[in-house]
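For reference, the chain that follows is the form predicted on its own, supplied as structure tokens.
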Amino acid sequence: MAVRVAEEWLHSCSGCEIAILNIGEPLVELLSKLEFVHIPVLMDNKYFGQLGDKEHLEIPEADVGIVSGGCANEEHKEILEEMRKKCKILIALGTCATHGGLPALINSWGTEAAFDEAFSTTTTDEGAQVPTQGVPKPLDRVYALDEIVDIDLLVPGCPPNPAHIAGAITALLEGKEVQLPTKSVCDTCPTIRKGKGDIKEVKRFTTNAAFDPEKGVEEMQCLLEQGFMCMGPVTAAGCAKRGAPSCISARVPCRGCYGPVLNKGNQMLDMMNALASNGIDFTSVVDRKNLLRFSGAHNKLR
């Protein structure tokens, strides 16, 4: 029998679904055990029936259920505990249901404020306001998932790496543990690391690295020793496809978009202490905040 899945997705840009379609050929075997009842970004399932005749918005009922985005209104979160009541496991898929996401950048303002700023402006018409009529009411700040409801498993990545999507089916699947990488971005880097060096400010990126573009990544020099803000210490693995880490392949710093190491960690004091503990004057950091850019949910951004 096919096991019955659910997808939504609230405050997202599609990523995660696009993750899942590139898990490639491993999806299509995938599909012959999986029976989709509800998915928005593919097949039409109304939420008040198909004749809009119901009074509550349903979800089918499935044995799993796959949340990408955060919590930002009322409406995702009706949705969302829908998901919760009607699907026997619940997976947070992708940072922004994990931890938040660049959405919940917002909650270094407040929604209100951060409306004001972003509905007016010096043209607006004097008395202009953010539309209340026919639009979800804003929650007070974007949420993680399992602020919400309760969530079974957390699968971060911006996107997610397709190959922990197909591995968490398949162990859910076949009655196995979900295995995710548990070690940081710095634990799978393959840059050379030299020690504190002499670095005692942190630079911007407005200057490229200093690398042999000849050479592969493993004859470079740790980013962060370079004295470049890479959060690699402070950030979950699982990023990698072919060696070393997205964007450390790329010879850029990490963003920290997988969210912290530990789900309850937080990567703006995680990181002052990488800093502080390798010589670098953190003062130097021109927005601390930043730091939180994927994971400012659970109320660490307020």
Given for the second form:
Amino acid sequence: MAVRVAEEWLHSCSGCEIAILNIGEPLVELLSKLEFVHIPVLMDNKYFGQLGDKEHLEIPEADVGIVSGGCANEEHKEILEEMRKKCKILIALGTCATHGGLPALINSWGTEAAFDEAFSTTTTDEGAQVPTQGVPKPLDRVYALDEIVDIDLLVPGCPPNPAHIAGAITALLEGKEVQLPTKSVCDTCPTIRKGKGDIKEVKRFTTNAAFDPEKGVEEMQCLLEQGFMCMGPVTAAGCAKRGAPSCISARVPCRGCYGPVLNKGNQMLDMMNALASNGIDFTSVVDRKNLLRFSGAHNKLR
Amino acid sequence: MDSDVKIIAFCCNWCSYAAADLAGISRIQYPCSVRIIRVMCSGMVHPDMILHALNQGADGVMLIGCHLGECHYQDGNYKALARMEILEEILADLGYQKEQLQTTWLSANEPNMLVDAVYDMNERLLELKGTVGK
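Structure of the form predicted together with the partner chain, given the form predicted on its own:
Time for the whole complex; same chain goes first.
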């Protein structure tokens, strides 16, 4: 019998759903074992019955639920709670779902202040009002899913690595334990590290890193040692699809999109600590709050 | 119990824990609000440990190590200093106040300095608790 899967997207961009499609050929085989009972991005399934005749939001029962995106308004919350009720195993897919992701940047101002800034103008025009009718009420900030309901499996990534999604689904189908990377980006990075450098402050990424385009990334010096703010030490591994971590193989520093290495970690604090213990002047970090750009939920950005 | 604040003090094995020991042997009175955790070096105290203490309900955290330049491991306390400077800077972002942290350097034969530091911290936290109403 096919395993019933429900998929939902909340405060998200559909990148996670595209990552599911990016599983590629193994997906064809997987699909024969899966039955999608609810997946708004692909398939029409009305929340309030096909005729709109139900009073309460309803999602069909499923064995596995996959939710991408954080939780930013009352509707997201309602859908998420319904998903938890109807799914035996609930997976948070993508960094928005696990740690807030980019939308959680709003948490450094709070929803209200940010809306004022975004929807009203400083010109003579009367600013637009945030509607109170007909649209879901925004929550006070953006939440990660595990702040609202219990989540059984966190699969971070922006976007998540298709191999991990396939691996997780396959493991669940076979009743095995799901294996996700537990190391940091640095642990999986092939660049040359010479040990403690002479760097005393971090540069902004306005100049290119020094490297020889003819040679592979394994012959480039570590970007952090070159003085760039590379978040490899404090970011969970997993983005590597062709050997090296994705950003590093494009010769740019890690932005931290897989969230902290340990689930409860704080990327900003850990990165600043990493800089401090290597003798780098922390005042050269101009916008340290930005180090939480992917993990601002859980009350980390405020 | 005269105090309802909790202070976690990370004391390094070589100077400050020995000083705390000496304070005990010398029967110097100090506030019972302090809980001492012995660590091998102040340099091993990761900011996450300090944050964990605060998140778990400690009102204040002290980091006590050897005098700068006298670290048993040569430069451990300089690392600790760099970390604490950053923590003091960041603490507001994390929802705490920098008064909840204290760094003290002392040697093994300065138990009075240790006790004074604990009294200071205790007073400051009581004041903070009174005014902030946390």
